[in-house]
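The chain that follows stands alone, in the form predicted alone, written as structure tokens.
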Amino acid sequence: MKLSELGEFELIRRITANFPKPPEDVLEGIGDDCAVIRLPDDSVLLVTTDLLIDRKHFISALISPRQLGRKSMIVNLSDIAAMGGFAHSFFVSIAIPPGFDVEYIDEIYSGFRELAVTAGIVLLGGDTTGSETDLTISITLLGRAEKGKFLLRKGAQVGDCVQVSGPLGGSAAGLYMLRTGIPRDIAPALLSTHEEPPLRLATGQMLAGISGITAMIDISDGLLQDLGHICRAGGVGASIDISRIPLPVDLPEFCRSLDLDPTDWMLSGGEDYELCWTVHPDHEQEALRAAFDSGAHQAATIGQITAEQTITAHIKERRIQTDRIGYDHFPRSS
């Protein structure tokens, strides 16, 4: 069987089926944004790791090394944010092809350092090696959370509101600009969104303190894809009103000028690194106020959790129904 016949998430399930169950101190293993391990003081250790490869996750010729370092850190910090946790420390492994200057690598680590200072975390180690082909970066990030004050993907209940921390679709639009050679000054904010996504650590931490929040995830693979993880984990579905999804400032005019429809970018573009969560209706406004106070000034309610185990998205007469729309590292061919 080829990977394209299986898909990324079925591959993960196939791999994990062949390993024993984790011990009792592992509260959450594979299947959430972070692994959650109970510590002796009843707080929890959060562990996440991500791998980024040139030409797959970034294009080194189209992003500065400093931005690449920052974005690599955001990818991991976003997972900690999705759990409502506090980042602690990180490890970096990097595989460097021939021809890269030392100064280029210095700039990548400068980007790492900027985000590390912002998040208050330290570098504890890693590995360096050569690569025959592509630049590859792998970061493992450790975090912590208090007992009972972290959020998982599972837990959404029928009737819950679906909320997001900020605008969606800007990163995919920025990537489109880079790939098609559209000048940067046409929509600089969209490029900025793609190259330097927001850091929502404070937002996740504030939301974790609200009792009505039932589930949370970060939007890395697209809204429908990642909301789909919440729905599958809770055995529920969702209905999304596309007109309520907050948009980047430049996106509507950018799309009008090029006769483009931003809907697919909003729903499935990915790499927004905003948070998506579900909340009991009684706590809807409390959650939005907390998000706003944390700096997520465009947080919004965009839909509702439903009993039907599917996701629908609608705007006027257009209706989309899907179990999975978004980024897949091994997209199915059939």
Contents of the next structure:
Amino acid sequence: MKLSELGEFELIRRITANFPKPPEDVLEGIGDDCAVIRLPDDSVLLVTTDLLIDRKHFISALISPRQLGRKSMIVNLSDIAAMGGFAHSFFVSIAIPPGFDVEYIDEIYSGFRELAVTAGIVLLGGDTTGSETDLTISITLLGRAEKGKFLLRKGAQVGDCVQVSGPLGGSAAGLYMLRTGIPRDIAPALLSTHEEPPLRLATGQMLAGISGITAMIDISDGLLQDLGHICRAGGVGASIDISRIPLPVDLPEFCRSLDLDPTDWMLSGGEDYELCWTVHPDHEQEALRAAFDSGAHQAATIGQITAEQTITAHIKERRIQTDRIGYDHFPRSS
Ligand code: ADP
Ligand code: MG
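Here we have the form predicted alone; I need the corresponding form predicted together with adenosine-5'-diphosphate.
Once more the chain from above appears, this time first in line as the rest of the complex follows.
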């Protein structure tokens, strides 16, 4: 069977299905942004891992090694942020093909270090090897959270508000600029979002500390895909008002000048690394204030959780087709 007949998420389900059930101190195993393991003092250990590979997740010719280091860290820190956790330490495994010199690797590590200092975490190990193919970076990150003070993908309730921590679509637009060779000064903010996405650790922590928030995820694969995970985990659906999604600086003007439609990027573009969460309407403003206070100044309510188990997106009365939902490593060929 071809991988594209299954898709990424079915494949993960299939390959992980026949393993023993985790013991009872594992509060969440496979399926959330982090695994959650209860510690003897009732706090929890959070563990997440992500793999980045040249030509798939980044193009080494188009990103500086320092930015690559930063971005590899953000991809992982974002999963800790999505649980409302506190990052603790990390491990780095790296496979280096011929042609990358020592100074290049130094620069990747200076990117790791910048984010490690910002997040207050330490490097505890990893693995180093040569590679016959592409530059590959895998980071495993450990984090902590207090008992009852972390958020999962599951828990969204019908009637909850859907909120996001910031603008969507900027990273996909930045990638488009890189791929098509559009000069940086046309829309610098879009390129920066792609190269140096935001770190929403503090936002996640603030949100995990207030009541009424029912579920959270980070937007790595596009809003529809990632909100889709919240919906599937909660047995609910969502209705999104596209006109309420915060717009990245530079995006409207960029799209106007090139006659492009930003909708797809906002709904399905990946790598914005903003958070998406659901909150009881009584706590809508409190959640927005908490996000704002943590530095997420464009946080907004963008829709509602519905009983019908589909995601619809609309601008005023116009309903947008949402079958292209987000990033899948093995997209169906149909
Ligand atoms: P994220 O995008 O937040 O990093 P993913 O969508 O990649 O999360 O993964 C979803 C879940 O599946 C996570 O719990 C992850 O640890 C798990 N997972 C992904 N790939 C594998 C694999 N090859 N083997 C076991 N578990 C996996
Ligand atoms: Mg995630």
